[in-house]
Amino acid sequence: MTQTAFDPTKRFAWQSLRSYADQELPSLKQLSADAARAGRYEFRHRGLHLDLSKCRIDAELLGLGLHQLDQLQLSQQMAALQAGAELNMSEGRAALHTLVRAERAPHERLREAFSDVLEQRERMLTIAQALFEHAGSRVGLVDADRVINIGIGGSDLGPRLVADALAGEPGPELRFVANVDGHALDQALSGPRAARTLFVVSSKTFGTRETLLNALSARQWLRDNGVAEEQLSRHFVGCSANPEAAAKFGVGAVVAFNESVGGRYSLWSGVGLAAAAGIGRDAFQQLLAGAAAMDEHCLQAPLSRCLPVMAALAHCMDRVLWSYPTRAVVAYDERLGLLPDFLQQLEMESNGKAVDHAGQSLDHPAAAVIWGGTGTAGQHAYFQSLHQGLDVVPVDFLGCIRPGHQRPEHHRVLLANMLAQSAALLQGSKIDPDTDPALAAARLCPGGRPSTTLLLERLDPASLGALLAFYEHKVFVQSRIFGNNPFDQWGVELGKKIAGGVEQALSSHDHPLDFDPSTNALIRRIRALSN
């Protein structure tokens, strides 16, 4: 793999925009007195429109911000990204994820990964149609009504956000297992009848303890359902990086991918084969080039006409100018209510780090807490605290311009709350001077709160394959202003590891407890109680 022209030495260097900020900068309530500001602040890109003009930016600090990034070589950095270059330092491999949703090899090094890819997908493909026509005996597996897709992390919210957003008749039925509590595969399990009900199971080393379990659990109910032994391979599907390992667990059917596709942009890989199933060969070939259309946007575009740029270049302000802890993801889209939890992992399982390239601590803070839902039911929750709590939290408004339903009285009154709830967190509330002051003390929204506002023209298989891709390179453009690598993720390694010894320690009395007093306690307690 080729190096590429990023120095990890060199950091994105906030001082000049902070002394902007806290000398000249306008509050954001006089920035948005500017009439011509929506429309410097708009930008666009097949079907997508990014506004960010209510966030507390302007051509001054932006100018700053955009110099920095030509000083880290931002534009190299994305090409180098789709070039194949070992971006992934701390792992030694580059970031393929790109790759498997392209067109074309993007250089000359790749065309043998790509050749693969090409073989890869339409492996992947050909069984999707084969589930989405109920016809899986074409491909040795069952004629199935049902998918039940087996996997964690980015093996299940990917797929399980495109086919909640897009799946629907004539497919089967799908239905998602991450978490290990047995509660979750029972739920899983109720009702589909063995006979017509294959399972995905879908892990990059296919070792991951909590889907293995599930899935060893659901061949065993396969079992006491009354599949004969012999016929218990046609109702399993592996996806892994580690093909042998999937094919020993004995599936009926393995669809390998890249070991350097990271698991949270695994989606445009084998991993989305439930995914797949549920909306057909066409559709998912139209999501990968929609996001493929974003990653070349990105190699095309100037950075301060790029959207993921500009969207990044301003969110990481929200984060270091003025310290904002957390995200809000708010989706006026019943079909994208899952969008916040696929955000959560990208964004802070990505830059969720305190030190940089070169192991050096960080000197402000990087990835916000994400977190959200959908509207309009959040307004009558969490949006107490948007608009009058102490803590100021940016929100990223989300909403489709022409709904997928025939209800327009319902989706007028759907945008117009979306509208409506930006345009109140930044203009706050007006009080008559002649109300009790301890009454307007209390109904006082005091506004200047920064809001973005992403609408897609409609909500397809293009588009979402856009919006998704979209997010995959803010987050890769926030990485580079933060300093962090955003392909590991050693925090999680380590759970899994001090999991390992603590099931060890439930599962024995005479195991002998070596961890932190307070988990040996629990440990106790719970040995004691299981009695």
Second form
Amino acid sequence: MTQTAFDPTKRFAWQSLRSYADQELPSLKQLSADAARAGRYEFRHRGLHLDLSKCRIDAELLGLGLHQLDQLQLSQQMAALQAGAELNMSEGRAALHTLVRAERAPHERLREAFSDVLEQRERMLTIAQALFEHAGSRVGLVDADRVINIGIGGSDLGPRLVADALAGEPGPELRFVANVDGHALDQALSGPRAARTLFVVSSKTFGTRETLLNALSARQWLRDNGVAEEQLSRHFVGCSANPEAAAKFGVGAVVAFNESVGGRYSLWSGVGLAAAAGIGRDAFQQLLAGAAAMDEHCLQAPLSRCLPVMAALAHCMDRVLWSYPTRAVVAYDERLGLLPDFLQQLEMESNGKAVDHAGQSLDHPAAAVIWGGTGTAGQHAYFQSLHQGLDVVPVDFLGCIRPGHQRPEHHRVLLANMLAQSAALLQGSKIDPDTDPALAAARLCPGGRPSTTLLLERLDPASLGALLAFYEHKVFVQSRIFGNNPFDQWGVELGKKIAGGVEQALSSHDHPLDFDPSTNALIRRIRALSN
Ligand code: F6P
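Having seen the form predicted on its own, I'd like the form predicted together with 6-O-phosphono-beta-D-fructofuranose now, please.
Zooming out: every chain and molecule, the one shown earlier first.
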């Protein structure tokens, strides 16, 4: 285990918080009756406004939590993360996503790695700008009008979210294919223009079965649509921490990045190429700068004013003190519609663990199940359950003060609904005492349900970068509170291994069926009906 100035296996001690919460902490409804409360739990950094006043917290409880974070030497841990300490202990690596967007090497030990980052960033941005201008031939690629990203997980969700939020004219049309389902690829390939289509094959390992199969089928599609064999490579860019494998596949350009950048933390690296092609070099640099500003905030701000720290404390209390098993993220901005999917991977692949760095079982469940969607649509789908279901689900509400469109009435209705939903969850309903008891019970919204509100002044590259970096740091701080390693993902390996065997059993009917009886029976059923 690498030597650091702190003990990464030291536990966040919940006892003092639990006894205060059980014996003295007022209910959320009682707390929210205090008029001075709002200002006390608002935290701002640049264009981001975080409001925790609808969480069941008070000064005493936060004080106890901050004391525990001091005991963990959290400030030193956050600094160590950005200084390239080997915090991903099960893989013997650092976590270098903040380095990838840094303006300067944050530590002597990262000087060489940072010089690689600068070179890789410049190469990525040069290719991206050429694609943004439909001038791929400037960098040995085709002059593409359509760029299709082939990647999955962190090699899809981040760039897809950024593209969805920010891309538009005059950049190329962007499409994303992640799933191995043939429908996903067929949808991405629909329409003509093979000659002016470029594929970004994005894969940290360049070994992901789904991604490589999609890339091979895309290449065959090019052949089938008249692209000469010797021209094929000009239709591909490989973005990977395994550049040799990318080059071997046959690409016109490779954008490499450090293997210590985690997949779900990699949109800032070459994995972001498709998004950068859609928004252009300058906008992508603003995205990086916005994230870097949040990194600096995490190094400079006292813990009690640090947005990711305060959100992590409040959200871990939801998970551990009140045992809420899930968390809903509802973006009241269509441009952030993919944020819940992005955060599902970021939070659940980072903190969906049960042991600490030393392999000891955690004392409490770690990551909540993250789900969500957009508002106001969710109000017509699952908010019924949020208001009256027995399970309490903390909600993250996100909205932008300046809409970025010319429909002020639409925006007023949108924001009014967002604020109303968090207010209704908090206050609950008052039923006329003369109402029939059964009807009163059916109509009652109990209230006392927590939420967090994040307001962006506007959605632009810098604020989106800051928002996503905020969540990365929140997830890191949560991992320090839960006690797990947020940077490995051993849990995904078993399914991949079994899938290899099942794939063989489905491709050859004489392949022995040595799975569990249920799986064997299902394979037999598929075999029987497959043509
Ligand atoms: O789900 C496992 C995982 O390794 C993710 O962490 C990663 O983002 C995704 O698969 C894709 O991996 P790669 O970028 O190596 O293709």
